[in-house]
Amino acid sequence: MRQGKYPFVIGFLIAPLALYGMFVLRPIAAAVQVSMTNWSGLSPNFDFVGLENFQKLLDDDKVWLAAKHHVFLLVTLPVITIALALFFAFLLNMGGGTRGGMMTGVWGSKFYRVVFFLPQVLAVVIVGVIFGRVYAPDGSGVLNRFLELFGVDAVQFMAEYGLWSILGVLVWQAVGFYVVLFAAGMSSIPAEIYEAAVMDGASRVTIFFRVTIPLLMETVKVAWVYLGILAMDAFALVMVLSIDEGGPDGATTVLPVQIYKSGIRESDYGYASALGVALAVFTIIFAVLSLRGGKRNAVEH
């Protein structure tokens, strides 16, 4: 039996192998060789120019811009829909106060769960179609003819706060999901330790932030890294809600819109692929330390 072991194991890991091999490995690799060459995407033959796109690119001011784009979803997008999600997933496990010393959700929470998620079962387009009626800036808009209410003129969200707009769209569709997340999380925390502690008199605010988000740290942290990668997309919401595919003016612009223009607009794939590599490179360090920091405070139970 044992000397059948090896074989056995062996034989179960050549296909997923092969096809991870085939399917992730050899793209990723393909990718890797494009960003040396000029190649046009539409020519069979391309010229090896070794580093030269990416020289290109750390010369390039829209793609600095496009990466303090990034950096700036990168902080604020996981810290708000973090933040909203634990409020919300506190309020529907133990927003309703204790019933016979146990915490519980405030009334109607099994709906709320479902109202939250609802945004996360939409496609991306869809999202993106439906606020652009909200940000209209003309008085259809939803956002402007409730400002008009109040006596406000017309504001130009797309125009005038295009990445902050870009941003409440990636949270309000975000926030649901990892309110289900902290939920399910929470219900998973021993009954007892809150029985505990609402024993020794803390307040729901004591428990939320000294016994709650300790011991959910770690899928805060999971949250966190999804949350980044995230932050590093962002392609579609920005080709349908800005002005001019990432404008004005490059205000709303990220990376990924800049690779679709210079590979499918300018036809230049070798600096597409580039910038590619590139952004993956980034996102893998970010995963690798979000994943590894606060490893050591971690809380069990």
Contents of the next structure:
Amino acid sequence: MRQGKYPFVIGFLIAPLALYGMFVLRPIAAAVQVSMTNWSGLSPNFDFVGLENFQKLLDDDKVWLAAKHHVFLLVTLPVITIALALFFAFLLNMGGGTRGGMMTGVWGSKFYRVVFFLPQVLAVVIVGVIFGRVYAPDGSGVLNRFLELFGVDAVQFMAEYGLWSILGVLVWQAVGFYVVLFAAGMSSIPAEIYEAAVMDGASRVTIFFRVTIPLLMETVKVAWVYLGILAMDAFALVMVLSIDEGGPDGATTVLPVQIYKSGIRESDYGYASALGVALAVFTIIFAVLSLRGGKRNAVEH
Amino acid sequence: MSNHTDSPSALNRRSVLRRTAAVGLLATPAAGLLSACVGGGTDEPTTQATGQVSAENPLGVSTETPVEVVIFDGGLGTKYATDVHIPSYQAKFPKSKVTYSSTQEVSTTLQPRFASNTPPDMVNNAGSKLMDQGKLVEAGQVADLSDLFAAPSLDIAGKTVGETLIPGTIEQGTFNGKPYVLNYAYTVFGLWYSGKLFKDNGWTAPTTWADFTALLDKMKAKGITPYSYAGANAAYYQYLVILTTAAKIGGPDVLKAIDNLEKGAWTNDAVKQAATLWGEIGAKYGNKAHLGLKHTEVQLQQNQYKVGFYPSGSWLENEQSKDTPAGFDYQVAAIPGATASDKLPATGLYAAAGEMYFVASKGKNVQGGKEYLRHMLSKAGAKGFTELTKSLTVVTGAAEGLTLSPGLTSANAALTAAGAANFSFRWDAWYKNLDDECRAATNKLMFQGGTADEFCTRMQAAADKTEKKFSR
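Could you present the same protein in the form predicted together with its partner chain, rather than the form predicted alone shown above?
Every chain and every other molecule in the complex is listed next, the one we just looked at coming first.
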């Protein structure tokens, strides 16, 4: 039996490895290969053009604009979402103060948990359509109708505050998931630690900043990476919500939208693939940096 | 990928399949363009079916091979294909099956099929997700339609298909000297309004710019948005209007220069003047909220008598048929003259053959695809199309004897009034990147306080960066 071990293990590995190679590695390799051609996507013919597409990418104003928007989202989206989610999770788990030395959530916290999670189960496109009505530029929009009651003139959400509006929807949709994630993290923190803190007379605020957050750091870091990757995408929302697909005049464009435009609309799959490769590289660099960055601060319980 | 309705393999059929000289002929036009594309995949044509050429069958269609057509399901619907053209083809070739499918996302559905050289035979390339027609031609994926236009018409005796068409139709689908695309619907572009609204208020369609702004003032006083278009997805309706005015000021050569990517074509005085005039209209009479609306939303507002003039093509009436209240009475006016020294009369119109249909050069039944177009271009086929879609076709006189809807009657009248003063441009189909750029520039000009100078320099810069591929 001893000699048969490796063939046995290999036998089990072959199928998943083959599938992984076929459906993950091969498309990635193909995208890299296409990014160095002038393939139009409309015929099987193409030329190898080397790094020309990447050169073009560096000269493309829209790409830089999109990159700027990603940086904006990369900073704001995780910060706002994590802050809100931590706050809500704390309220749900410990906001109710102490009862017999145990921290409890605010009244009705089970119900709130469901409410917070609800946006997460909606398809992005549906969310986009819903918010299309919320942000509508005239009296037919939920927000503008509300503002009308106070005599405020209609606000052009998508035209003037496009990126902030998109950010709002992203946060709205993401918060619920991280509330649940953090709540789970909080409930795994040993109760004795809190008991000790309560006995020492720590207030809820002190407990939140001094006990909960340091002990949740690992979870927060994971959340940061997830949200960062979300900030690198935002494609579906921008396509459904924004004016002129990433407009007006590129004001809400993101790299995936540029990929879509140069690939599908302008039939330049070579360039679109180059954009895709660039986006993938940025995302990986971001993930590695943020996972490495916080390593030293980890506190164990 | 539900639209991958592969036609049964041609090899399984009893018909004799030969690779004929026709295949070679089809491949040659693209050879020059393709010479740049070496080293890539093989360029071998698939086996294509042909039949015996005869008086009855001038294109030499194989009587038994199926033909696959894909129709865009948009403003015109698909009934005209399923109820008129397919039965017509089927009646002539009962043994050949017409495989039909429709899609709203032409590019998403068909691009992979072109990339793998297994395209359908005839494609209606339209909608907001249409494939870049210029790139398709350049990639050698589109069949030369010369033999179709030289073939006798199906039911107009003594004329070739080409001779039955409104002048300019073939030119509209010509790329570098060869006709590749049939633009089937004849579209009149102008400012649409409600005949009822105008009648109730005693207004008439303006012909001079002063009359135009005076009327817009009156509308504004009534609380109507005098002039609007949808910024969110239909800015191209508006750039067409701006360029129409430019053509009226400086003559149609202004548009030709733009098509040919000439130096200074966009910074020309006529374009600048037109952009200035329209920028003022946008700032003074537009509704800022409409930058965030889609075309259907603005069109609906017009149906509710909240918008005065709306720029669009003659498909509008059909597109809105469900939402138009009784008695709305769609009418179209030519865009008013701009200055006293206009080179073209105020009745001048942007009118062109639109709605692209082409035959894939690497389809399994190229001649069948062309034959299908010949059925579309028959008098009966064109008449059926006009009846079902309320749109004119490029077949001369095909609408005779039909009771036309108010909008179409008005479009027809505008066309007659324009006479020879009708014009069009091609750059938007040739260079999709310029189209994208111009949409953004137009929204800026009309809604966001952009200036005519900005508009012109920006478009000129984009045009200068574009690699020239076509000319006319």
